[in-house]
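Only one chain is shown below, in structure tokens, and it's the form predicted on its own.
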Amino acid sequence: MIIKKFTGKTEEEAVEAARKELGSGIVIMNVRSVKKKGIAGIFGARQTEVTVALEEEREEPRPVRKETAPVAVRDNSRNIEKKLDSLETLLVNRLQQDEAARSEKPAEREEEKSEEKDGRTEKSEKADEKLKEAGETTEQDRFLRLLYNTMLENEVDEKYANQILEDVDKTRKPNLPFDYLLANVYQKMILKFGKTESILPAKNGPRVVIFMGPTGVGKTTTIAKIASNFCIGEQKKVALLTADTYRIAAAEQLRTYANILEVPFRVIYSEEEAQAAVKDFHDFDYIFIDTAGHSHQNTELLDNMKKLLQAVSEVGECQAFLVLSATTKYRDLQRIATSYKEVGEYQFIFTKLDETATLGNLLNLRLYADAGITFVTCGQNVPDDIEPFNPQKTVKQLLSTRH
């Protein structure tokens, strides 16, 4: 990976200089205002300094979809260098603690073994043993081991943690500073998340958006948050439909939100009624459809969902979201994601981020299902507790040693 800094009178000028030298595949990691060095800097105007990174090409072709640099990197990365510095400090401090612990007397070390074990996961200990067997000897090796253990403690699946560090190892050189290694891992994890896409307007007629997923993940509340942002924030015409005829409370909840937002609401009982509703609201910008939550093992309801998706796709431009709770176990998430692939293509919305301290499953499922993440929610407040998925913010948490 190449990391370079470019300056210009404006951010656009500095970015253009970076693109001319390194190409269009750069990832902007930091933007800041600086003064020229020397006497000229005292009287001269301030300049903009842009720090960019570029993944060095490999001999083997890389999958475009998974490895495309996200457009959103620049918008939310103003303080990335400070964040990386703080992460590096935390990791280096922990590395030094490990070194100090190794140098203790065996008897003293034995007394603290049980306490240390309580603070570490079984996976981390196995990772330590594996790396020791591989003959890790350098400071770089120990730092990468620490990053690896941190990912595992944040519940990144071992398979994907290995992939990330194997990618880093292929381009690693001796005597690289820790900040370079950390930035390299950071960038590769962002690239693993891929491009973040939102709900896009239709080219002709309304965009029909279907929300599906298990019970209790917060689909209806999530729809209300998104609808509120489109209605109030963007002044778009929105209609709300529900196909959840199994729970009266679900329909009434969405009806209440529709009344507050002063938007049309309709209950649909069949594919034909769904098609009719899309045609009736042909002059609207967006149509959001709530569906019944159910077990991913219920093949009959999954088949009904598939028919509904196919029906509305015939009369409108459709987009589907699988809404999942970030607190669900990874093995269950895998089963759910696989089952809903039978319904059709989808993107993810993760809810309840405020109810978990580890976000490894977001990366795990992104790679497992090859589906992008669009929104995340972190509470029940409508419309505030929702935001577009931010890969940079998530990766910082995955590399953080603070819980």
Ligand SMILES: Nc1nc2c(ncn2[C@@H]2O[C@H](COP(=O)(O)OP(=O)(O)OP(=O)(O)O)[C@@H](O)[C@H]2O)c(=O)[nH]1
Contents of the next structure:
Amino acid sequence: MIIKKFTGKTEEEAVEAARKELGSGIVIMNVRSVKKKGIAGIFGARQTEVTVALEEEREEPRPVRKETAPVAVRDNSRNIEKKLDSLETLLVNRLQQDEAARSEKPAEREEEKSEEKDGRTEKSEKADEKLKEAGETTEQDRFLRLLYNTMLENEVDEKYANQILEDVDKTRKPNLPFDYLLANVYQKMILKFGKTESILPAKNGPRVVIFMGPTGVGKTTTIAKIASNFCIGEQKKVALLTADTYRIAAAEQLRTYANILEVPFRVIYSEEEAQAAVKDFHDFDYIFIDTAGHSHQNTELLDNMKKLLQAVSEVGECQAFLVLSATTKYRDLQRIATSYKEVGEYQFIFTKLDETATLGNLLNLRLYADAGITFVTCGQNVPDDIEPFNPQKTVKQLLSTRH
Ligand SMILES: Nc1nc2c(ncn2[C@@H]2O[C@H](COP(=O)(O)OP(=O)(O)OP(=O)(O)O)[C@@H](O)[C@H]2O)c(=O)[nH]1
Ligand SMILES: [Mg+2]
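Okay, that's the form predicted on its own, but what's the structure of the form predicted in complex with the ligand?
Complete assembly follows, chain above in first position.
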């Protein structure tokens, strides 16, 4: 794996430079804002620095001891130490803690074991078994087991955690330094999240975006956040529509946001009205459509949603979001994601990240439904508590211990 830093005025510029040099197969490992070198830096000019990795298919890293590592590997190690900053230290500390716990008196451990019935221990034991089968003995194995357990603690589905380790295993050699292994796991996880897509401007006319999902997940609030960022932040022309005609309060909630943003608002009662609205707002940049939250088991409402999506797609360039709360149970998220596949293709927005300590479901759902994550929201404040999904940040959290 080659790891290299590139800088540019913007993230796009830095990534473009990386692609130019290393090709399209790069994985972005880290993005940060840095002071410009030289005199410009003194005056506060900043640049974006991206760290990218490239898997070398043919040329695998040679198995080497840390002290005899060739320059390339040593450089990589140094880069990763910097780039994954506290993550590495954190994990190495965890490894030491684990070792200390292991060397405690067996009686104490037994007692502890019988007290821990919260599933975390069970999961760790399963993880142990899994790696024992593979003949676990080395420090490297223990380090990988630590990462695996951390993923499970963060509620990454065991199936996907195994896949990640299997991917890492393919390029694994004995005596590689920890930071090399960590970078490898980190990179494989970022690859699993895949490319993230945003709300793209339409080629012709407005981009029509439909927000769907269960009740109370934050659809209307998220629309307000996104609309506000486009309207005020980017000076775009935005119109808000709602197909939520079941509750007066729901329409009023969006109308209030439309009034604050001084953008047009309309309630749509049928597919024909939705088509008419898209035509009426043809010179707008974005049309956001709110929908009524409902149970994914309500097939009639799901069918209505499908008809709405189809109708709108006939007259405009449409994109659909399934809005899900990160606090919902994995099983339920799976069921919801499956039901909404009947409606049409979608991308995810995950809300309420501030209400959970574990983000494993983001990775789980991304892989389960094969749908990308576009935004995450982390609070009730409009418009601030929303950000584009950042795989690097999420993977760091998935490899960090819970607080
Ligand atoms: N903590 C937290 N609360 C949020 C977030 N996003 C939305 N909420 C809150 O969740 C509640 C429901 O938000 P709405 O936007 O009305 O949800 P909805 O999906 O439109 O709900 P229905 O239209 O009833 O289906 C409100 O109290 C929001 O302030 C978030 O990211 N974090
Ligand atoms: Mg709503």
